[in-house]
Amino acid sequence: MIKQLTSWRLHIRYEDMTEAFPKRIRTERLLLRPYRWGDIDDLMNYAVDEEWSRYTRPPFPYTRENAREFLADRVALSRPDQKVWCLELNNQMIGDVGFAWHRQSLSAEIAYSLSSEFWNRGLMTEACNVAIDTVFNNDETLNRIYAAIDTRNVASIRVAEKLDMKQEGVLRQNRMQKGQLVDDAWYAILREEWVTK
């Protein structure tokens, strides 16, 4: 049976991270899910474009030998830290929302991807929203969530400024992107920010 969102309060040993969230969870057009090894030909449908590929830690060209090594980390999901959601829409998986949990800063890292196909639709909106309410919502001792976004992903961080998420600077050439030094914008929400939107 398919959970709506609800407000459960729990607290949270991270070994059972995975077990602590709803598995599925619908929003008004979107059903979030775990992975599944039938994802395999929805995920080679987006992961070889080029354009979604731009800003994200996938390579370049994508194969279906890195989609199966993909999947065979999400379907296991062996990290205790990390919970990760695909996104079904009419019965499609089109990409993904997920967080890594930071014990001693009791903080936690989203990161969200969606299919071009569907993109300036407010879908990748709409599964945060949901996605960060059910986190905080079952993880009393989470105060903050926090992205950081490659500075050219005008449409990431897009997405943080609609979740209401505060920049709160830019880390230059913090990282390597495909051979290249990129600069990540940080944005981040507190648990107090949150709950009172």
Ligand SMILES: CC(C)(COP(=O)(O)OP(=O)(O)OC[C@H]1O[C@@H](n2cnc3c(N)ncnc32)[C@H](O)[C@@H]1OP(=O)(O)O)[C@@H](O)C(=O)NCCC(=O)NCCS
The other form holds:
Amino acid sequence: MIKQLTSWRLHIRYEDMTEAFPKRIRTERLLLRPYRWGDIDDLMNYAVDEEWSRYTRPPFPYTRENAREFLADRVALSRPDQKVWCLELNNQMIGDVGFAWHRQSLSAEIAYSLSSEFWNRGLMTEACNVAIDTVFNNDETLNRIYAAIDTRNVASIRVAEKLDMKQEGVLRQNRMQKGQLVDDAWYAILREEWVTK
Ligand SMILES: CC(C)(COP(=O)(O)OP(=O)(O)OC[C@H]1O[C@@H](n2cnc3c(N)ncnc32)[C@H](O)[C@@H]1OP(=O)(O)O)[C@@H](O)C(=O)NCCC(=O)NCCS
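Let's compare: the form predicted alone is above, so bring in the form predicted in complex with this ligand.
Zooming out: every chain and molecule, the one shown earlier first.
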């Protein structure tokens, strides 16, 4: 049986394939590309919002120095075990999606975030679909992609569900988040599940 391409796959356009992963990827609405120093104003624009970092690591209040350190890490450093694409919509940098590899377990952790101005339009699901497809297609050793999500973060849990990730369990009081002990739900998708998606 020939599998019908789902509509988001039809829109994928890869640009600049000179590295292990395509540098730039176009989806129906987004451009996934490397960060650059000039993204600092767009980054500040949304990172100062308390809602944006409520369930994630970036500090609040967020300063320009935090943004500079973040971009230094993303632009200047080369990390062989990480791949991050920022998301551009209408020439504005509005978020990112990235992976950190755990080679021994043939797995990678996915992380994503988006400016609150653009929430609930399906944009992160669009970005994650193409990003996951790209890393599975370009790293044949990768077997499992997982996310650890604060159980209060219903929007992120919904994104994981829309990506067909399955909940594997909940780690209770797994870490301190902005002064509070929080539970993390673990979601994952296996290569064999992704290729038939
Ligand atoms: C999580 C995040 C990336 C989602 O991005 P997004 O582009 O809004 O995601 P989507 O639009 O693709 O999907 C969001 C889903 O959550 C649902 N949702 C959002 N808020 C909700 C709420 N309070 N209760 C129930 N569902 C909610 C939306 O309805 C949507 O589901 P639907 O398509 O079935 O209607 C965004 O909220 C974000 O950047 N948050 C801050 C950073 C973060 O938490 N990152 C994840 C760390 S694990």
